[in-house]
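One chain comes next, on its own, written out as structure tokens in the form predicted on its own.
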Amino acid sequence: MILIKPSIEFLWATPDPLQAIERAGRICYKSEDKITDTSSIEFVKRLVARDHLAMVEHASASYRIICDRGITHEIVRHRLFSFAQESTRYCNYLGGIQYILPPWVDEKLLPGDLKLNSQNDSLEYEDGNVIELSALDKETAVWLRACGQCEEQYISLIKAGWTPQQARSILIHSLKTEIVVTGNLRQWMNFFELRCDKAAHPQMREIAFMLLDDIKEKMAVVFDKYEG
């Protein structure tokens, strides 16, 4: 099995954005003599400030997401965005299964691609580097069986004749996947009002942090009231 850490991809967003969005706002003033070349910055700071949002809408950004499948079953909750999924139905696990690390894990336990050794209860990486499980905490050590067992049965079912959208009843919540969530600004804004709140689940809030710190580069007039 693979251990890995959750990440993120930013894909595109729309050409100019506070341009689009001034140019949509103005629209409705009949004020677009007043655009220039930086008249955007300001506008959409008097947007945002007077949480006149709709014109927020005109703008999109996508990013890729990768991430364990409990974490996205709260993703798609955001019905309004668009989304494409890595599909466990079509996706054969059978060269071995990824696995998110959770934030909470022993911090013994790194990412890489390990062995789990069920006659000593150890961990064998690729590079050779043994890890005892005893030396983890008792609860690591059981999530980490139960990561290896999982593997060792979907990839029986696979070699016994099952396919791909037989054997993945078993997978569990750890599994690796990856989306694509694509949708327009203010809904990035509602997204991180909920995702990066402290009620939020802690691996949801990781990667709603990744997304915060990323887009606010790219778009801080919009994001900048959100704290990363």
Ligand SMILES: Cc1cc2nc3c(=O)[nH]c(=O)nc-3n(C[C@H](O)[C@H](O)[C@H](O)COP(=O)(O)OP(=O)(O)OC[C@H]3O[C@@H](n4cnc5c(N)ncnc54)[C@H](O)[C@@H]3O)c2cc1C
The other form holds:
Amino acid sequence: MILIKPSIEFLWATPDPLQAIERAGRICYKSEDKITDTSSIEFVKRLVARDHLAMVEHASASYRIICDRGITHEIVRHRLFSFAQESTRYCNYLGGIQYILPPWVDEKLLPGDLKLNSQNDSLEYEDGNVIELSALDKETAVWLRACGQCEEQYISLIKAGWTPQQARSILIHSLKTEIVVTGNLRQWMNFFELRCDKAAHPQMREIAFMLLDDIKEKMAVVFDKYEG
Ligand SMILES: Cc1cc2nc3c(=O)[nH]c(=O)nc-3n(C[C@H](O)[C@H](O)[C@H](O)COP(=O)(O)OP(=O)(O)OC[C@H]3O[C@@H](n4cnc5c(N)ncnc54)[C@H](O)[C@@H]3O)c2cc1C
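Okay, that was the form predicted on its own. Show me the form predicted together with the ligand next.
Once more the chain from above appears, this time first in line as the rest of the complex follows.
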């Protein structure tokens, strides 16, 4: 098994999103003649300040998110986004399973291909390095054992002839997955309001802040009110 950290990748967005929003928004006031090379910044700022958010729906952004299955289960609850997700029905993890390292587990375990040795209750890296699970804190050891056993059992089912869609029933929430999320900017605003909040799951917040930092770099005027 391989432990990795969650990550995000910007894929694409409406070209010149602020100009797109301004062009749509000025139709409301028939003030298209006021459009200049730089007018969109102040125009969109005013729209956002007045909560005239229907206009920001005219621009959208897409991200690829690498996180665990527990977190994508939460992301897909945002019904107005569009999704494409790695399928556990069709993807075969016979070669080994990747898991997302939760932020509360020591990063020292990264990186490397680890195999659980149930007899010695240890994890072995490909290069021969060994981690005795009893030397780790108890909860980390429980989590790593579960990841290792899940990998062993999944592979044994596939080798016995089960298809990935059958064997997936024993996969755990920490399984790494990838999802492409597309949404208009109003939908992303709703997402940040809910998922950057302290009430959100810590791994969800980890992803939400990565996304927020990135989108703020690209469209600060729309997302400035959210603190990264
Ligand atoms: C801290 C936290 C804890 C949570 N805990 C749970 C839990 O224990 N159990 C659980 O089931 N879920 C839980 N959720 C998920 C939550 O119930 C929502 O499904 C999720 O946050 C998506 O929110 P949303 O409906 O606003 O988003 P979207 O589905 O993207 O919708 C965006 C907005 O569009 C409008 N909208 C969308 N669909 C409709 C509709 N059919 N009718 C009217 N208006 C609509 C609403 O204004 C909505 O806010 C939790 C979420 C958070 C943030």
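Residue numbers count along the first chain shown, from 1. Small disclaimer: the values here were computed from a predicted structure and weren't measured. Rigid core (definition): largest C-alpha set, two forms, superposition within 1.5 Å.
Comparing the forms between the two forms, the C-alpha position of I158 differs by less than 2 angstroms, with the core used for superposition.
Comparing the forms between the two forms, the C-alpha position of I97 differs by less than 2 angstroms, with the core used for superposition. Once the cores line up, the CA of I71 ends up less than 2 angstroms apart between the two forms.
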